[in-house]
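Single chain ahead, written as structure tokens, the form predicted on its own.
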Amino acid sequence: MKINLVEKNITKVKSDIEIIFVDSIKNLEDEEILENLGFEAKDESVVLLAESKKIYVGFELNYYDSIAIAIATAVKKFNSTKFKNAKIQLGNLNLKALVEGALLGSYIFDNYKSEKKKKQKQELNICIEKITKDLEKIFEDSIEISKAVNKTRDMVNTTPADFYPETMASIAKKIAKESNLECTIHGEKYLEKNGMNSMNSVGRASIHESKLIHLSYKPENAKKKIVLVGKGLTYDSGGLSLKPADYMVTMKSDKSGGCAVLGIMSVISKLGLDIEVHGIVGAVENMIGGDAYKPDDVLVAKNGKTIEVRNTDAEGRLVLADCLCYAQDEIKDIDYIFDYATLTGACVVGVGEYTTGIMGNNTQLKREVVASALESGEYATSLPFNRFLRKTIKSEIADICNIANTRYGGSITAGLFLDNFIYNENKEKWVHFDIAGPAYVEKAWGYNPHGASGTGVRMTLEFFKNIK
């Protein structure tokens, strides 16, 4: 769907249908009809009055989430009609929420449908009497951000037969070419030569070679240097600690962290931000076979730390460990390090399907990240480290275990494991994003469809925008 920002009074804009936001039906022209239809001015309430060519949609509060959900709800109703264009008055509504809600809410993934619904060309005109440079910038950026989120969704939704480490590397190269980024791809010989045995072991049993992907955006006179690290498990069987059958379904989503990093890198140059950004992804497939790594193995990570493997299904942290070390070895004078991973089911249990768990050593930085997430329309909350949980990942035979000796606090102990691979000079600069809950949900929610949501993209870009 195409969206236009139109500098005209809405009454002068010709359109097949008008979308009207409603926080109260009192004194509306169609008040009686709406009452008879049982319409309420609440989020996700919508009614189409075909004869009067109006879509009424409810919203409860004039803030990002409510506005984005409302426009997504209205657009879905609009898409179900044969009308070709719709209009809406911007008024005091949030433009960013309108644009992103419309584009994210109209997303469809039907690549594997044998019979696809014919997509008609539809347009949404957002009407305003005066377009300022600031509004135009918000409008253009919101379109690009929405494209990046939907690109991330497409990658995550693609099946493991069609999306494996080599595929991820090829997409990274394409993004680099389109966005004028530097791109380096390393294979397993590099991992072995450079002591990245933690990551290399995870992909050993797969027929697909593991890939370390490094994208770089380096504008002139960058005011900050940021590293993004993503878990790119293109499929996770659990390895020899094999997942139950039901838990293997949806494991194509275990690449969501890496896909979020690629999504962010695909748009960063288009937003014109004056920050240097490095995107690093560990693209690996965790399978079973004669060469699979095993429980009881002791792995040596890039920084020399030894890891006792007690569960091969705690593999994402092993990949991230080496990727974090690589980032800090190869990139100097870093201002922020963010890593993204569908790391633990414990995080979903703790904060629900829709919320990202934010962890790290810097309380103020975590607060800023959570604030950016909420401002962007994503949900996030901070989870605290503590010294007692740190003791639960100690090993009797190695430096550290890849799982804790307790079933409680699993998302935090996973974060504490990663902390062992953050160098002392970067401890206060690092934040871990556990996106296991919202990255992939098997039911539609708000303006997110069944499947991938593109979690991580908007909250990170919002943080970038607010960097001083």
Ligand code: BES
Contents of the next structure:
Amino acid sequence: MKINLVEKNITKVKSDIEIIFVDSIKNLEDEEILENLGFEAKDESVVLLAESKKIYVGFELNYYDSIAIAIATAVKKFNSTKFKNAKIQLGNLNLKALVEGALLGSYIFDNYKSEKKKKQKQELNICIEKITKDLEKIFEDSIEISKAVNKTRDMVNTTPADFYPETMASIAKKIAKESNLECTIHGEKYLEKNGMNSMNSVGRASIHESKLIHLSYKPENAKKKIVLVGKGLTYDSGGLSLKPADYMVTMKSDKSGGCAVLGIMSVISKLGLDIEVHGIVGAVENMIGGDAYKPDDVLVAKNGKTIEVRNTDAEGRLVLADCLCYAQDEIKDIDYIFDYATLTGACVVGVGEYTTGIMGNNTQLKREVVASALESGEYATSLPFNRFLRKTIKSEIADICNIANTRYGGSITAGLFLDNFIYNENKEKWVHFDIAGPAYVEKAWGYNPHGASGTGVRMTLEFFKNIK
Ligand code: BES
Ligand code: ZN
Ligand code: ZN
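With the form predicted on its own in hand, show me what the form predicted in complex with the named molecule looks like.
After this comes the whole thing, all chains and molecules, with the earlier chain placed first.
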């Protein structure tokens, strides 16, 4: 769907249908008919009055969520008609939420359907009497951000037979070409030569070669240097600690962190931000086989720390350990280092399937990250490290163990594991995002259809925007 910002009084804009946001039906021209149709001024309540060419949609608050859900609901109704264009008055509605809600809410992934939904050439005109520079920038950025989220969704939704580490590497190369980024791809020989035994072990039983992807955006006079690291498990069977059948389904989404990093890298130059950004992805498939790494193995990570493997399904942290070391060895004077991972089922249990768990050593930074997330339309909350949980990942035979000796606090112990691979100079600059809950949507919610949500993209870009 195409969205236009139109500088005209809405009554003068020709259109097949008008979308009207309603927070109270009192005194509306169509009050009686809306009441009879059971319409309520609530989220997801929508009515199409074909004769008077109106779509009424309810909303509760002039907040991002409510606006985005309302426009997504209205656009779905509009998409179900043959009308070519719709108009809506911006008024005092949040423009970013309007654009993103429309574009994220009308996302369809039908690559695997034999009959594709016809891509209708519909347009939405957002009408406003005076377009300011600020509004225009918000409008254009929101379109780019939505495209990046949908691109991330496309990658995550692609099945493991069609999307394996090499696929991820070629997509990274394509993104680099389109956006003028530097791109380096390393294979298993590099991992072996450079002591990345932790990451390399996870992918050993896969027929697909593991790939370490490094994209960088380096504008002149960058005011900050930021590193994004993503878990790119193109499939997580659990390895020899094999997942039960029901838990394995959806594990194509275990690459969501890596895909979010690629999505962010694809849009960064378009937003005109003067920051240097590196995107590093560990693309690996966790499989079983005669060559598989095993519970009982001891792995040596890039920083020399030894890791006792007690569960091959806690593989994401093994991949990230080496990727975090690689990032810090290759890139000096980092201002922020963020990692994104569908790391633990425990995070989903703890904070629910809508929310990202934010961890790290810097309270102030975590606060800023959570604030950016909420501002961007994503849900996030901080999870606290503590000294007792830190002790639960000690090992009798190696420096550290890849699982904790307690059943509780699994997302925090995973975060604490990663902390072992953050160098002293970067301790306060690091934030870990556990996106296991929101990255993949099994029951559609808000403007997220079934499947990948593109979690991480919007909140990170919002954080970037707020960097002073
Ligand atoms: N990829 C999973 C985590 C996950 C679970 C993501 C559910 C999305 C939805 C991760 O690799 C994993 O299997 N973690 C284990 C860790 C455990 C063995 C300590 C888990 O959460 O059960
Ligand atoms: Zn796993
Ligand atoms: Zn995993």
